[in-house]
Amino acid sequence: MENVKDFLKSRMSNENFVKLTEIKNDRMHKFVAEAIELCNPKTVFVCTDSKQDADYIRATSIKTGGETPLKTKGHTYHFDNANDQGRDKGKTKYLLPKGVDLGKRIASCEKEQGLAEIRGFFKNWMEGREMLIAFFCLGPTGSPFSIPCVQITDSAYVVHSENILYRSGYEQFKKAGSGPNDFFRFLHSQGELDGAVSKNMEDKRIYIDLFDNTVYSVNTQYAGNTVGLKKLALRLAINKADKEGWLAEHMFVMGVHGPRGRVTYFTGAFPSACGKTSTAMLPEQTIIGDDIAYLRKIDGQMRCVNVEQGIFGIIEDVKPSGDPVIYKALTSEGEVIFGNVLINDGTPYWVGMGKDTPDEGINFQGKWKKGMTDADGAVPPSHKNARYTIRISALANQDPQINAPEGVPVGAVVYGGRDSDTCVPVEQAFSWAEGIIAKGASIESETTAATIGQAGVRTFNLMSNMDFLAIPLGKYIQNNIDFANGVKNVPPVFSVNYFLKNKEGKYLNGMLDKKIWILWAELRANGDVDAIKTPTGFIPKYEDLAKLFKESLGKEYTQQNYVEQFTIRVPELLAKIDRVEKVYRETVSDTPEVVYKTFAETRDRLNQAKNKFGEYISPFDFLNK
């Protein structure tokens, strides 16, 4: 393409030509005018940050069937494909030039062999639609953690939600002028579709090319797969942080509010389904981000910002009982979209939101009527992974820091997953690195709906970000053991676990508890609370805990409450030692030794332990020993 201008010039109204070129960015225009020549679109429409074209964007995909307007004004709703219901890792791969290799637990496959085919899919696929061209931020605008985006794609939907979910781009792009180049590219197709879903299931495709910052999606329209901002920029932010030494994590931001009106920010990273949301939405605290943040270092002390303005939420469960500020915003006016949930008389409705559900409507599959059956059983009445897409602004707890161009300094660290039967419901580390790796490195997490494939399965989740992980993985850890050098206060790191069972399967957290282990940590974070020592970091003591109990959530905590839910089970603690060091062992070939020391470490103090006291030790025998 010689000229690159006069080609877009020729493909494009002079409106939105205009609108385009008053960006000068010409990797940028070279990026749109090849993605024009590829996918040969009817018609380009340009977003800029003006309220006029978010209309546009929203009434179109209403027009084109991508969204079907609810009665509550604002209140949208949009279905995927039966077998397009969440991120599809079997269909998601790295493009790697030859020779580079990311080790065996992460997919990829060669660059050019991966651009043919993919280009192969979105040859001429834009025929007869318009194309949209869309600007977005991650990070607040005009700070040192912002990096521009664009977004190209013939989904309505997937602008309409970036549009609520990331901070508009466009007036941040113009002013960068004829920079950046490093900024982040998305080109996504929803392929054919049957009525106003994709179709081709066989033929997704989910491409992430590391060395020209660029993603690939075609034939999908699940949001995991196609809002290209999301967990697909994490995958490059990760790469980008890894060359420029700062971190790109898997994990909530919020404002822990303890004593004297103090407010502790703390980050968390827990794998999708195992109450990252439902913590950074606690009553009484306030909600900066609930699933991506970005890391600095700056002036010594280690900060980050939410890299989203909204939420996409898995909405099951979400009631008032147990979210009540996330559940009056999708019951009142205001931009909400809901999907794969029921759909009955312009009303949506889900599993667990603690009302009755009708006795039929529309769902994903089409018509359901209650007592409907397949080959697994029970048809439910909404998908376990249906979703909601909401502004965090529209939530009465939002942080007022979640704008700050510098973020809010990290006071604290947490780390959970789904565990019924291993660690305790809170516990701190002995250190940074000890965190990282017994904590951090070393979740272990029951699959959900979240992801494509079977639920129930125990499996290795590093950081909570194995499936987005874009360097080797022992590389990732060394980056966040080495993040702390230079920081003046380094946060404490603590691990918490919301699923542990006693032996007759019965939970022994409560919906609300995990108030408390969030209060305890801000407690110790700021040197309030003493701790008990045990082989595997330090825990909270009964005294401490009965009163949060009573104070904030106005009930008795017993003895007996405490003994079941922090007695140390020796006997899993060990055998999740061996899984974990296994997996390292077998399929990490860059494992830092000091992964290999802490876990040796760890276990040379549980059986100690367990020769002093028994295979399940009550936390009050570390008092008295």
Ligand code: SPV
The other form holds:
Amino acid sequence: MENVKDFLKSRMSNENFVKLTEIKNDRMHKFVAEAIELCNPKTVFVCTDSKQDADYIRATSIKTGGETPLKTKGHTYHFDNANDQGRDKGKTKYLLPKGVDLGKRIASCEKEQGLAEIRGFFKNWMEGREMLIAFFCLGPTGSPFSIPCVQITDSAYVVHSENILYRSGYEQFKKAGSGPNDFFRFLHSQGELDGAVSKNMEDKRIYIDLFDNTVYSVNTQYAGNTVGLKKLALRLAINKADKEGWLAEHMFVMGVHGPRGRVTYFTGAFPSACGKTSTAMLPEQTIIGDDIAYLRKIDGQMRCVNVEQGIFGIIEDVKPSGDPVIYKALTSEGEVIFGNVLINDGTPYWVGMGKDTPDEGINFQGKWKKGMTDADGAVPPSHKNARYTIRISALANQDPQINAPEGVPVGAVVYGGRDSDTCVPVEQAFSWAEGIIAKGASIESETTAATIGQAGVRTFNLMSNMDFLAIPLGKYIQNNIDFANGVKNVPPVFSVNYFLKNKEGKYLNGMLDKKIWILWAELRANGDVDAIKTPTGFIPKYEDLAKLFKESLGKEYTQQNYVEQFTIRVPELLAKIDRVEKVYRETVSDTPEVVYKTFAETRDRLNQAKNKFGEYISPFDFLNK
Ligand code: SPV
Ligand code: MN
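Please give the other form, namely the form predicted together with sulfopyruvate (SPV), since only the form predicted on its own has been shown so far.
Expanding to the full complex; the earlier chain stays at the top.
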């Protein structure tokens, strides 16, 4: 290409050319020009931050079949291919130059080879289609956290999702003039379509070029694989944060409301389906974000922002009794995209919505009827990973600080997991570093019978960020430990587990009990309550919980409930340490020594307690010692 501007002019309407070139960033022009040359679209549309452009995108998504309107005003639905219902780990790889190694847990391929392969997929693939170019900002605009981004795609559904989920970034780009150079770039094509659905699942690819801050994604539509600013950007951000000394985490951010109007901001990392979104949306608390947070040290304080402004949440089991805030938003007028739910008569339905679903309708695999089966067994009305896309401003409890450029102070960090028989519902770590290691770097989530594969299998998920790590695991852990250096008030670290069961397989807690664990952590973070020291951390005293249950949920909390839930289960805890340590010993070559030391110390404390009290230790035993 001789001259980028001339080329752009020759391939775009004057109106779109003017919109694009009002941003004076040569690097961005070049990225767009190369994408046009490669993909060869029929037309090009440039999105500004205007409502008119946003309306055009939504209308285009509907016109092209990416979305279909529902009865309620503002609602649409979208279906992905039956084999495109989640993030595709097998097809997601880092493009690494020769000599760069991220360790064996991180999938990669040789950069030049990978680029050639993926360019082959993009070649002329937008022929006859419109290319959409959109500008967004990760984090609030005009803030030390902001990362400007450009998304190029042939899917209006992708841009529409981004319009809901992210802050617009066209004006910010314009203001920045010829900079910045290191903005994130995303190129996506749906590939060949069957109706409006990507069809070549074998050729799905998500390739991440860390050295060029660019992600390529093709032959897929599922948002976790295509919406550049979500999990694709998280991978680039983890790499950038490592270089610049901050943290990019798979975390919610919420305001927890303590006594006398006090608000303490929590960040929390939980693997998928472990209660992260419903924690962030707890009634009477305020939400900043449910999925991705950036943390920086500013003037000796840990501060964080939500990278997003919307939620792409799991819809299964969202019902009025468990998630009243989001249920209300999803059943009111306003912009919502329902993904992979059951549609009947212009109305969306999902499993666990608290009312009967119809006996037939259409879903992600076509026409659906009750009792239908396929090779995997019964076909559910809505997919297990069916989702909704909505702005946080549509929720009744949006936190007023959501767009604060300087973020909010981190008052506590929570790591969530999922197990039926090991970890107590809530526990405070002994220190920041011990919390990072024994809570965050030891997260496991247990499969249930409802998910694919065997029930009861525990999956290791480092800080719940495992799928997105773009740096070696040991380095990532060390960065997290070191992040507390120079911080004046280091926040306490907690673990939570909402999924304990009794011997009969019945959950030991109600859906809203998580609120009590979080409120207790808020009291602890502010030094309002004492706690009981166990071999694995500090757990609540019975009286404090009983009071919180009564005041906040109007529930009687018995000593028997407490003992059942907070018994220290020594054999299971030892087995967990063994499992997690094995992962580090066998698959991570740069594990910091302090990780093994922490495991050894915890093991010693558990063994000592076992010798004194037995294998299953009531919390009262620690009190009476
Ligand atoms: C998750 O799976 O952690 C999500 C949804 O938040 S996805 O966009 O697929 O990553
Ligand atoms: Mn997530």
